[in-house]
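Below, in structure tokens: the form predicted on its own, a single chain.
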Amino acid sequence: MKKLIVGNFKMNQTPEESKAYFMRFVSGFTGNRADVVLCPSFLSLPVASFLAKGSLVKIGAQNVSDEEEGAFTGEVSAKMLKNAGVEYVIVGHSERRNKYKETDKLINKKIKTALKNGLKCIFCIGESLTDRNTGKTFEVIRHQIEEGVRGLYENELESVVIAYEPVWAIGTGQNASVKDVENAAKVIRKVIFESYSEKASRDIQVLYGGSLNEKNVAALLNCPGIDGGLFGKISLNVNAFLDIANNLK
């Protein structure tokens, strides 16, 4: 199975900045290592989906609302995202989670909404510095897991990827190491053959993502458990961002 690269944008990119970023990585982009989700922002989204259209460029979007429809103003929903060619989203981010507060409970409903409208979803997971130096890696990423997919039928899973972020190596420059990812992916499969199958916890896809660059990358994604990437500064550099995608090891 290739593995699964996405590439999350966060709010940078104009559409016309966005439009030339597309151009050129849709027609630079060969497919044969990998398979990539580009997630630019909302504003950039018509855009990007109207230049990835028939090709091996899928377009995610970087969050989603609980809601379906209705008086919220600021938000976009899920049929919104469908409907504008979106076809990931990505959803429990740490940044959200720390700045916007969004709970486990908010995280879960995002979830249930994206996936009944017909979204996958990236479901992103990971422990903070001080619960790292406390010892409570494996707890949180377990009570995370748990609390985010709630309620989900086995075959909805089909749907949902798990990306660990561990937040300390978010932008940071800091690494998490070839052991560190290796036992966080043995939990989130262990999570997910407890609360499912083991069917479960083989199929369902694991990222990570936390400072990757062309220097660690290769480590970090081939170890085991582990299906791909989920990339932030990098991506935006697009020729770097292409040689990684094209010729991932």
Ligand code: PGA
Contents of the next structure:
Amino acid sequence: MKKLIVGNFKMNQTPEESKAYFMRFVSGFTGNRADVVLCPSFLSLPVASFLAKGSLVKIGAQNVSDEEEGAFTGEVSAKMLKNAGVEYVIVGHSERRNKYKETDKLINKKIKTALKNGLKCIFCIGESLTDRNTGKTFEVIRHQIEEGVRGLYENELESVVIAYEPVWAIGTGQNASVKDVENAAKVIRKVIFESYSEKASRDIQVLYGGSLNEKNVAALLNCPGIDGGLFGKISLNVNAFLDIANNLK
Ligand code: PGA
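Show the form predicted in complex with the named molecule, please, because up to now only the form predicted on its own has appeared in this conversation.
Below, the chain from earlier opens the complete complex, with every other chain and molecule after it.
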């Protein structure tokens, strides 16, 4: 199976800059080595989905409201995203858990709302440096998964991708080791096995994210149990990211 490569642009790129990026990426992407989802800001979604239409490039959003519709100032609904050509949404990113105080409960509600509206979720989990230093990594990620997928039916998991992103590895230039990632993938699949089934634990897509770059990508994405990667900083460099997506080993 092809690997899944996800680019999270975070709060970068104006719509005009996204236009230039997508023109370049869509025309350069071969789709031979990987599936790609690009997640620009909300405001860039219309131009991104227009330019990606009919290509192999899929569009994702970086956030979604837990509410369906109504008096929720500043929120963007799953239905709006779907209508704008969005296929995936990132939920539970550590930047949202930490700075915007998103709880496991809220994340669970966002996942349910997104799935109900036909969006796929890239559900992020990962331990902090303190968790890691106190030996709590597996306990923390187990808890995040159990709470995040609470109440989902097994068939709904087909639309959920779990991204293991240790908080200490995000934007720090300090990626996790192959062994760390392999062990985390094992724990993730074990939790899904215990909550669902052997089949679900095998089928669920698991990504690694955190300071991925052209040098470490091959080793980290080919470690056992890993189906792809979630890229932040490097995904903003269109040529570097195209190179990764087109030439993944
Ligand atoms: P990074 O971000 O690649 O810049 O570390 C990854 C992420 O936050 O998804």
